[in-house]
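Just the one chain here, laid out as structure tokens, in the form predicted on its own.
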Amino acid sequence: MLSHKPPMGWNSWNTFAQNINEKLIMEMTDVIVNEGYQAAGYEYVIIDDCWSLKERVDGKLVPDPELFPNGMKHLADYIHSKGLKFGMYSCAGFKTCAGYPSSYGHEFEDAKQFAEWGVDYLKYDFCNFPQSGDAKNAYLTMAMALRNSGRDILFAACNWGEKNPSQWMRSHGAHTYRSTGDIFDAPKSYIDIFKSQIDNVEGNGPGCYNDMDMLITGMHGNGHVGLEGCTDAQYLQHFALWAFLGSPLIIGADLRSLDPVNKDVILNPGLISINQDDECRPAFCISKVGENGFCIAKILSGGRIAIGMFNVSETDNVWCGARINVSFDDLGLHSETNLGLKLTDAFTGEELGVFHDGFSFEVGAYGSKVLIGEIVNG
């Protein structure tokens, strides 16, 4: 299955846009493999919007020659080379996002010259849709389309969250699908994402993810989206949502420059063992408390439950004091079993203790909690 789990990579749009070239995406390429990415698990490499020229050659789509000098199927072998994966994008409309030439109309021809390159990733975009167009069927045609070609390529779907994708991207054929508009360099952007995508990750799991938009962690305001930034605190927080969520994680900062913190942030462990468990499923929200107070869990393989906490204002008093309760009725483990979890900092990997009944901590502004539970008995 191409998305047993949340694909994870890097994507050129939110620091580069249009700013990409073949020797960058080597460069990329090249940190992923030697700086710890690849072995954390990330794998695609992916080229966003403005790599083609601005018209079709023959009815093909074809490489800028200037940025792209040796083609993509050179590219493609490069990357492949290294043990990774290969990402491209278009578009369902009749021109992508930046105005170039996109594949409606023209779906099975572009699945078959992406194959031929090696392809291996396809971001599909929204802009430039025609009123008269079936959303649905366009998305169905290029699924269809990309199943025809040839080679095995996941289908990342780009709608935004245009007409109700949770409902039938699924049944479409999708991989991945955007559930909501697309993200920028501030913690109002993430925070609404999250609020809005809270109640809608039940659909989760192997064959499609609800994708709620690529990592902006360790971006500090640069690049393409870069706002006014984050905090490294609110860059953690982010993350871990998107982790626990379910969400791909598709990197957007410039690697070659990302500082220490929020790498770590990018390659910690018990973050991505959170997203990539291999049951894949769901979270669910345990409670909320006013407009800014969540408390998450998720069941992982192997009897474990994950827990999360976290606090999006920038204020501490969300709990009374910023502290959180959570009852192990909650988590479906009632008093008279006699059973305890065991406790680790999902950040820190450090072992809290054994709980009974259930715990609380406290969850300052901008603050993030995530647990991994083992149950032990007595």
Ligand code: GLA
Given for the second form:
Amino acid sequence: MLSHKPPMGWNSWNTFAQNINEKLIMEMTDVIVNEGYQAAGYEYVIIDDCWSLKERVDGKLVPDPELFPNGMKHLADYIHSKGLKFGMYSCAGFKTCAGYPSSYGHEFEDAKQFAEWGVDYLKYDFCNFPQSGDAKNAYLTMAMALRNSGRDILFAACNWGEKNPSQWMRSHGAHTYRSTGDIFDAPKSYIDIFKSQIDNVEGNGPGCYNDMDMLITGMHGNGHVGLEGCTDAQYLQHFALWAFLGSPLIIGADLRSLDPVNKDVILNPGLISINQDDECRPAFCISKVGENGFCIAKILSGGRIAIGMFNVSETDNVWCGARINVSFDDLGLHSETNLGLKLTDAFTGEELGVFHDGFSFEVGAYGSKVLIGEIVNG
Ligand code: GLA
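Okay, that's the form predicted on its own, but what's the structure of the form predicted together with the ligand?
Full assembly next; the chain just shown is listed first.
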């Protein structure tokens, strides 16, 4: 099944936008393979907007020969030879967001073309869509075109949350759907996206996931979506939130120059295991404190539950003090059951012991505490 779990990969847009070419994509592929990203689960290498000539030739989309001199099949073969998958980009409107030809009215022939090139993933944007057009039908049309293409192609719909896609993208054939406008490399951007989606992930499950946009972790203000950048604590928080909420994990930073701290975040096995858990259950909010304190849970396979405590503010005292208390009652483990939770810090792997009735941790400004609890008797 395509998108059984949230897809993981790398996409060119956040850092490179129009500055893409074959060499860059091959280099990134090599880094993904050689520096542990593939082993951690990252699989799709995705070219975003700006890859084609500005006009169709004989009705077809044509890769810009200056950027991709050997064509897309060659690049796909290279990516496949490394055991990775190849993603590309088009748009439901007349032109892509950056003004390149896109697939409105050409869905079936473009899907066949992508299949011939060996594409495994199609991001499908929403710019320049005709006002009189039927957006839901346009996404359905591309979903059907991909299904008719002769190749399994993951359909990554990207209509930025317009028309409540959580209510119809799954039924209309998307494997992921963008639920918000574009992310930028600043704390306010990821925090606003998180807050807008915390109560909108209930539909996440095998076959279709809410895509909260590509990761900014490790960008440090560089590249196309770079603004003031974030601190390391904020990059960790952003990654942990995306992992916890079941978003696709699509890296946007330049992996050739990623700093070691953020590389460790992006490769963190505990956080990735929450995102990729076998039961694929959505997360839910246990409690909110004011505007900026969130305690979130996610039932995991194997009698386990993940609990995430996030302070998305610059003040230490968001919980009416510096500590957050979590009661077992809130996790459905009432005290008369006499059950315990053996807690492990998901990020560090540190075993914290067996807790009863509740636990409390200090989670200060922009702090994140993510725990994996195993239910134990007594
Ligand atoms: C839109 C999308 C972005 C990116 C650009 C490309 O803004 O939301 O993710 O694909 O288009 O032009």
